[in-house]
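Taking the form predicted on its own, here's one chain by itself in structure tokens.
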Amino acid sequence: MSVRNLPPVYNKIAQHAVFPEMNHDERARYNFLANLNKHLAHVSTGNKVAFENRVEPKFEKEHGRKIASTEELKQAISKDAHYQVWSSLRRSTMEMRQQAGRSIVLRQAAELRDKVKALNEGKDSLILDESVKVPPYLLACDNHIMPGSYHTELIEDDVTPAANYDTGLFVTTAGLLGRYSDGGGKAIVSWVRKTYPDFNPKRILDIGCGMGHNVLPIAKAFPNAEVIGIDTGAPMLRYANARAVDLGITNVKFMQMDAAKTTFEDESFDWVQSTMFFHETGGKSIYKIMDEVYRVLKPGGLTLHIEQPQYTDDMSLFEKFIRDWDALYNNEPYWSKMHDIEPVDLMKSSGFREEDFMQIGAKAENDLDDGSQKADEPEDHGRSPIWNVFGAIKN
């Protein structure tokens, strides 16, 4: 690897008030993984190479024809010393960041949560509903080995979930994210500006907003708006909402609702955005929440959906099994059934016309990027913060 390709130091990511501490050997464990992402990014085009060369053609003599399914790619390839390798140095890395990130947040658990409650005291852009339940899908699994996953609290008013994702983005994805993790959000704006010109939203809904990174870069591009981001973890949004507050954007509220049950009037918003949110969603609450999209949505309004490249029909078997990664490994086990939804058939299930919707590739706006990674990069499958975004405007 050359060393124009060596991701950024932590010291290079934002602070904020509610932004953990962390100590010297902390930042050092989190640069160590960040590199070892971005070496285990680079040779993951040793398992092409290995399939090509070695995994197939064994599969053929052995079959006497060709791998016909990913399950099979994955029986064939599970036998390869290479990829043997790089899968469990890969599924080590993410163990070895969530450890660290949960050993710096649980440390100051107390602390952190005094810190939000201070600056969400008195404050009317924080609403949580004890009503609200997470969703069965959310609680079946821990996101991306994330312990607890972004609902479990363990102190009352615990906002350690989303300030351990909040350290940690850095690490998985080499720095790509940009100083606050917001590379996405500003990429949809700089499109949306781009594309429409004229559109000037007046009330915005962003629905699975997590921990609020990538709701911000859009309220303050449009600080006339009122833009509500959405979320079902009251750590998230507590910590979201604090945030906010510390970065002097005034223009955003954090609500507690299941987005695919909001209590929003019919035809309440100008644009509804997300950004990596439906391949967590599981079963029929994708479609459901669809629909929920379309019913806030005002006519002439914008949707937009922040995902990871879908799965096509000509897409090689090879590149569909590498992307599974993350849904055999990695605790994401309904990424692959959303990746081989048709975007326009959801859409269209929900009431959006087929000639309105639109598909663009889009990439992060990283303002981390100092000029030392611009050799070119391979794409690290279902890390890289290169996605495909879909949506419509409905008419």
Second form
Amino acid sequence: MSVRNLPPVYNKIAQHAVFPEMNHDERARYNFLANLNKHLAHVSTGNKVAFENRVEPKFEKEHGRKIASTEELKQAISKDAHYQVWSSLRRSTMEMRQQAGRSIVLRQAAELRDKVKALNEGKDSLILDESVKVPPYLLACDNHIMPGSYHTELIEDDVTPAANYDTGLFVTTAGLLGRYSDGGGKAIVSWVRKTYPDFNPKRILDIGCGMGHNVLPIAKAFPNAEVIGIDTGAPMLRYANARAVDLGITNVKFMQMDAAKTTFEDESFDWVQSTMFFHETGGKSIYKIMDEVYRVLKPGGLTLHIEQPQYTDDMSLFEKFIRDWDALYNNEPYWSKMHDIEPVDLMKSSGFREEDFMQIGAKAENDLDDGSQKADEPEDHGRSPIWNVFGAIKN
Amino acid sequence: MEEKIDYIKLASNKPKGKRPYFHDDPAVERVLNITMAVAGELAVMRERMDSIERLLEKKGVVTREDIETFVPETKEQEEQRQTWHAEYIGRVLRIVQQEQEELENPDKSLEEIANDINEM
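Next, give the form predicted together with the partner chain, keeping in mind that what was shown is the form predicted on its own.
Entire complex below, previous chain first.
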């Protein structure tokens, strides 16, 4: 076994008909960036050392007391040379990943649009609605520092935001979500099958589906179910539908809709799912969305939400601070606020009962895992494929 | 809507949301970003050379002298090479372009946006 924990080479990523064409150097650029991400995940453990050996003692000497809040910790650590260079390199790496992805997809924007169009032609599984507005929380800043975010169209019927997302997820996660970046969807399918072997959903809703990478394993696992993915980003939905068509998944529809105000009937779904979605919403919208989840879910129906790990009382200030790094510096701002909400309270506010609430841990299923992913790999905060899943059965 | 887009410039656009700086002097950040981009391109070139060397070794068709004396032979080749340089420079000097975009369209800080979003 290799002592090095190397990311998979980029050419291991799964291809499909609308996957952007990539040349040799573009793959090489992504190989460099995946390795740089891995490297920085290891270097990030140095932040803790710098904090404990340098930042904390200095603060205590100057103030005669311990650091009392993450805000004080942030002020103190921001002057530390190791933290400065690590943060600077990490931000730079993320910007380079966006630049690399966009330079691949924008040069072939029209070709990608035409390929997607050809696959979507005559299909009733893509339902766009121009009257759907992009929610203000997505317009406030570009999430994941993706210029133009999920919705901006540079050409008519643009799909490049989704194509860029599709190429890059493999790089930022160092391939840990598998060849189709669907490790989250696969993990939830396995858990549901194991926990509820008799569960036979007829209608499934995935909210904030993006390019559909996590809803496809669900649709595949329940081929007799009608599966619907909703999102507000038209470029994402066009691409998602074409991708699903090419991958031969026929029981999934993609509809342009705001999860806070869907047009579905009351009690019309057996399962409502979201994957890494809520932390990209907003402080008031999150309650409206959960109300909507409750409304459309049938009695006895299941809802599950894969999210970032919650902060716990026994977590150190440093741990909380470093987990927030991506929130502020990789533009996922609501993540820095959402940890103040207890998932159980969020669900109770919409009508779910406390005794029906559940919270589990899930790890991405990775079809590339050859045993080289070590358990003692340092956690790359915000990139780690280990999540908190919360949900409930509606009663 | 335009069908032809300046993909080189667009690929290096800044994302919305004020860019954080971690070093006391932003000049350090700027130079570090440029250096990392160059480091990336050197890695890309190293991988390309590795591909070429392995293929040459396998097929034995090109000599070192062929490479040393090669110059573009058609207008198309000339353009391809110059386009590569333009893309390369756009990539390496991305942060300079993004700082200009920030000057033209100043953004709120992410802390402010987090507070705004908490009200949305």
